[in-house]
Amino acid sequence: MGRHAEIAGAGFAGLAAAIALRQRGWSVRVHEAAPTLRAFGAGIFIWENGLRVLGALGARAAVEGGAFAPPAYETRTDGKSLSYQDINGAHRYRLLTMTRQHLYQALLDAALRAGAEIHANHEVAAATPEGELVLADGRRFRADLVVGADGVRSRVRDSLGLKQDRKRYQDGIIRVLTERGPLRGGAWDHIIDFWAHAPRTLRILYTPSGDNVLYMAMMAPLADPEAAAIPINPEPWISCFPALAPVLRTLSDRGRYDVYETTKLETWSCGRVAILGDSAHAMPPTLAQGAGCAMMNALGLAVALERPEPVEDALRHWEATERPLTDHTQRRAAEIAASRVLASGMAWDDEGLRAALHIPTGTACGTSTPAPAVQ
């Protein structure tokens, strides 16, 4: 008889885990608290490591088909260009940009093709180390494996009493999507990291995410409520970035303000329960690896569970294998967030981009990546 998994959370981590487990013969049921299956309306970066995982999950072609491949990444601080890095094409770094919904839909479609059972409006309340998932309405589901991929405020994680270290930072971010309007062609096709120190400290990570789709990650300090306000007040932003005025004036009540924070667990598992994605290792978006690490660890989890040993032992092996890179990436992302060193045009290096250059478990030639299971 095949093994069964119950997954809390139908985000990037939960869907990636569902696909990878189904590919290996598991039956899978996914529970999503939200009433609909969709992603928050913003943009996202996917580096080569994430693309490799998407390939193993059968979703890469769909993702690449609607993604944008910027030719360069620039940093401009107080109107001066401080750094320039070629990307995509024949260059070393592969980095695609897209809306979160585009990535989400590709993963959702792949999960459904693989035969995962997915339920919206299923609020999870808790889990037990013995492998039981408990819904808020009292229903209980037994499984060989429970996956807690239910986000930063994970009820699965918290119900298990896992020790955690959470930290909030001095800055937060407003994520918005809008039309590119006149900002097209030439340098406007680049990712541009705009910084200003006068008249106030603000940042806009300008990211083309389609022919007429623009994603902007707008960083404002907690101590600047005028710039951090929702609905967005365009005036403080235009005073710092006048070239972006045509799009800044269109934002209205779009976006939300989220403070940078990290979550670090003492352990990623408890009995038959694995904690995945932001539930285990939320990180500031300064290296654009939150989704990448979540998907890598989801695939790595499924590979580890192929081992001929009890689930509890396989989970310990999974953490020992995958955690060092995630810990490094989370730590480096936090250092960058705390120091604001990106404003100086920080050079790209292998230390900062270790995850981006990594070949994830389950994607290298010769590793186990079986074809999707059929119902």
Ligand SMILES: Cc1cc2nc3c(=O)[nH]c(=O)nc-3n(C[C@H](O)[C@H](O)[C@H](O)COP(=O)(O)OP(=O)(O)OC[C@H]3O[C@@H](n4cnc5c(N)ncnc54)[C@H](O)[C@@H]3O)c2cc1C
Contents of the next structure:
Amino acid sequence: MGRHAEIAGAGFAGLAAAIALRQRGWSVRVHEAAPTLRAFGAGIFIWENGLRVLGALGARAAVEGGAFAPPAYETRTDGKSLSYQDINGAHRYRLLTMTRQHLYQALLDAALRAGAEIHANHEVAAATPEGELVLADGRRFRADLVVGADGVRSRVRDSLGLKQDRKRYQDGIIRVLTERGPLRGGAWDHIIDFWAHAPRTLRILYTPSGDNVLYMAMMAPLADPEAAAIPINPEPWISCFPALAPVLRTLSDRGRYDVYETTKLETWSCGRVAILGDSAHAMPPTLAQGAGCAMMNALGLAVALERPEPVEDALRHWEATERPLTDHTQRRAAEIAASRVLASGMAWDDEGLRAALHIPTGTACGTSTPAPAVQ
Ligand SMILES: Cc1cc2nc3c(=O)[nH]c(=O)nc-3n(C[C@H](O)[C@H](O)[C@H](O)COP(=O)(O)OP(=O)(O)OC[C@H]3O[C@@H](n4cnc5c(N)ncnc54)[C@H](O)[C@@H]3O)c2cc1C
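Same protein, different condition: the form predicted alone was shown, now please give the form predicted in complex with this ligand.
Up next: the whole complex, starting with the chain shown before.
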């Protein structure tokens, strides 16, 4: 008889796991707490590692159509241009920007095509190491594998009592989508990392994300409630970035503020339960790799479960194989968040982009041998 998985959370991690398991003959049921299957209104960066995983999941073509390939990444701090770096095109750093909904729809379509059963309005309350998923309404489902892909405030993880280290940082980000309008062509096609230190410390990561879509990730310290406010108060932002005033005045009640957070678990599995994505390794978005790592680890999970051994052992193998790179990426992302070093015009290098340059397990040339331990 085929094996069966119950998955908590239909985010990027849960959907990627559902597809990868279905591709390997598992039956899969996904439980999503939200009333509808969709992503919230923001943009997202997907580096080449994520694109490779999307290729293996049958979603890359759909993601590439409608995504944006910015030709450069610039940093402008206090009105001065501090760094300029070509990306995409002939350059080997490949990064696409898009709306979250665009990425989400491509994964959702691929999951449904693959035959995953997905339920909205199914809030998960707990899981057991023996392989039971418990819904908030009391229903219980047995499985060979349970996946806790229910995000940073994971009920599955917490119900298992896994030892965890969670940290918040001094900054957070308002994410908002708007129209590009006349902001197109030349430098307006670049990703521009605007920083200001006076009259206060703020940052706007200006990101064209589609034909007429502009994504702005607006970093404000937690200690600056005026700038972190939702609805967005344009005044503090305009005082730092007057050139963006026409766009900043249109944002009104859009956007959502999230503080940078890190979650680190002692172990990514407990019996037959795998903890995946942000529930296992939330990280500050400074390397734009949270979803990239979540999707890599989802595919790596399904590959590890091909091993002819009990699920519990395959999960330990999965963690040993995939975790070192995620830990490195999380640690580096946290250092960048804590130091705000991006304001100094740091250019991307191979060390910072180790995950982006990695060939993930389960992709055409991907390896499933453990990556070397990294410092
Ligand atoms: C400001 C910011 C910018 C970011 N930018 C990028 C970027 O550019 N590139 C990148 O790769 N990553 C980025 N990330 C990280 C990325 O968003 C996350 O790593 C990614 O969304 C993790 O996916 P996930 O599926 O694990 O979790 P989520 O996306 O949080 O999905 C979890 C799902 O589980 C559902 N759920 C929650 N509780 C329950 C429950 N009890 N029962 C059932 N379902 C439940 C939720 O509704 C949700 O659908 C960013 C993060 C932040 C905060």
